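A single chain comes next, written as structure tokens; it is the form predicted alone.
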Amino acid sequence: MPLHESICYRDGTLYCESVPLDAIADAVGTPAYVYSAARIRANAARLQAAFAPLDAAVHYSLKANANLAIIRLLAALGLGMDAVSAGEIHRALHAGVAAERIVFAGVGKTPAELAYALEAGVGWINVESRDELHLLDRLAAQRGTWPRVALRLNPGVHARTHHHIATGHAGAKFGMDASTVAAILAQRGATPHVRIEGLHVHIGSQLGSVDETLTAVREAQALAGPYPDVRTLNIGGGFPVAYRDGDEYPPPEAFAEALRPHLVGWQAKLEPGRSIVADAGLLLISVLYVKHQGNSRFVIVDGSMTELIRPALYDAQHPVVPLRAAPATGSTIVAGPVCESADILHRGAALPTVNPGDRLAILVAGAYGMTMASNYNQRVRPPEVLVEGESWRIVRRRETWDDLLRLEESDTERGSLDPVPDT
């Protein structure tokens, strides 16, 4: 199972750093997300070291996990932020990130979001269509600004990954094909209030090979070749994470080593997310009931697809382990309480005999867990806990039923049509 020095068993008890996870569960209840600060720092440092020879600027992808404490932790390490909505920009600014260290990406930015990004002064905007470029140019002209822009190239490369997280193939909604990018570069005078200084080639997540990334980089460089002032290349993120024993993926060092000879004379940018926070987080859950049905053993738990939707959405397999180590007694279906057949967290977990009240941990859940959580079935979202050595703190409290009513029962007469709140 993908355990490591920050999340591991000690004398048969599962720990996060120097804190037994049972102690956290006793204090905050379950379900609850728990993150290791040490592991987040180690993952970020590894990426920074791997790409240091390329002098690459690393921007953490907020969509992976946007907890304010994690943003602040990573910003203190020198990372910028990659935002895909005005809400993520607002959150990063609130956490103290300098606007010029924020890259604004996303295939469907609204006029209000682009205006907010311009007024905030974000460092870069990744543009995904000709229409967006012209809209941005008009908005910039109105404000007397000249934003730095990277054009997102869709290189027609089908990355070897799950089809829901492949973004660089011709059938994807992301980016522009090579002919469109070439035409925009040749006609930059048509958008005088944007400074097109780079290209962006993120092709997907959980990349199983460096080859597709190299192909995309070469195509981008060929397009930018005639324009010596277009020398920033944002290769996105997508660095893979092992969710199961036996998963074999190229490490970040392999991507850096393969890219190094191709990026001499270029300013490289990265947008990693999953590879920094995924294996630093876990979801604590408790057993509610155990039953046998057909030929299967079901363990019904208090965690669900509302806390962790990845198994239902991507057929993702997150390891499920007991907080107290014991030999496995067979394959178990770990199911949540939500009224959906898709609410299965693991279809074949190797678990020991468990009883109501026993606690489990779903591992490698630090990315796309809490950020994709919902209130379906009127379930409250769980707390988030950050562990640092022997201490831990709640960095987001558990929601309450009253929280779920508040937006409908307060200020209902004063609603706003502004899609970008608090600006």
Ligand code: LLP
Contents of the next structure:
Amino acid sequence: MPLHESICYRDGTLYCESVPLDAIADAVGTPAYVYSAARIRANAARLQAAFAPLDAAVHYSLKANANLAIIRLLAALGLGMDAVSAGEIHRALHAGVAAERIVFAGVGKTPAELAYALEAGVGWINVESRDELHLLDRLAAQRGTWPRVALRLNPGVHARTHHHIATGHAGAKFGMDASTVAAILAQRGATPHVRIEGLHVHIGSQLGSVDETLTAVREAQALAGPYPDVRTLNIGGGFPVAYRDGDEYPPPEAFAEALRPHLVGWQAKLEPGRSIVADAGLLLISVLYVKHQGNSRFVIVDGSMTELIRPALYDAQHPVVPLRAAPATGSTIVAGPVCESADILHRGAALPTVNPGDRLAILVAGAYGMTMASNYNQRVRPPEVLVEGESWRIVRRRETWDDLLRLEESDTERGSLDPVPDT
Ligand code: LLP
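Next up, the form predicted in complex with the named molecule. The previous block was the form predicted alone.
Below: every chain and molecule of the assembly, starting with the one above.
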């Protein structure tokens, strides 16, 4: 099990730091996300230490988990933020992050989003097409600003990872191919209001090999080589985490070691998301019913694909464990209540005999869990709890049925159903 000192059993009871998870479930109900602040800090510190010899700036990828409490915690450790929408920029600013510490990336930024980023004064904008570059140049000229830009290179490297999270191969929608990047660099005078000072490569998430990242970085360096003022390399995120026992992945130190000799004279940036929050979070759920069908034991739980879509979307395997340790009695299908055959949280969980009311935890759920949660079937999104040592607090409350009505009823707090401009 990918348990560690911050999420582990003590005397047969599952704890997050010094808090028994049963106590949190008693207080807030299930399903509920629970995060360990100590583990988030430790993960961030490990990345910072690994890349310290490279003098790399770490920008946390907000898409992995954008809870305000987590943003604040990471900003306090000195991390910048990687945003992929104006909504994420807005959230980071609201959390108190300085605009110049935000990198704005994304393949399809709208004119309104770019204008918002310029007016907020974000530190870097990663540009992914010629059209975007020209639009940004115009918007910057209108505002009298000179944004710092990194061109996102699609290096033609096919990362060995799930096909939904590989981004660096020819045929992927992300970035620009080498010839386009080379042409833009050669004609920088055509866009005088952008300062092209860096290149960006992100070849995918949950990367299985250091070599592919190195190949991508070398390709970017070859393109930037002739331009001495283009010396920032945004290497992206993608550092992998173990979801299952026996998962073997290169640790962040291996990426840092491999990159180090190549980055002398370059300013490096990173955008990790998953590796900072994934194993710091879990989803608490309760058993509703147990039934046997065909040759399978089904445990129907109160959590579903609306809280954690990764198993349905990527065949991701998140361990499911009981809050009270007991020997496994067989392979179990853990299924949610949503009216979709894909609403299976685990197909072969090694669980003990469980009964209605028993609680389980789905591990390694801190990244791309809550941020990808939905209201499908009119399910309310769950609360989020942050544990710090012996204390814990709700950092996002459970939604209510009224929350779900609010955006459609004109007599509630917005007062009108008029379109909201610029969002
Ligand atoms: N930078 C860029 C440009 C990205 O596209 C991503 C992730 C990251 C950084 C952060 O990658 P990380 O360090 O978290 O691997 N929903 C999927 C993952 C999608 C990743 C999208 N981009 C999942 O649940 O596995």
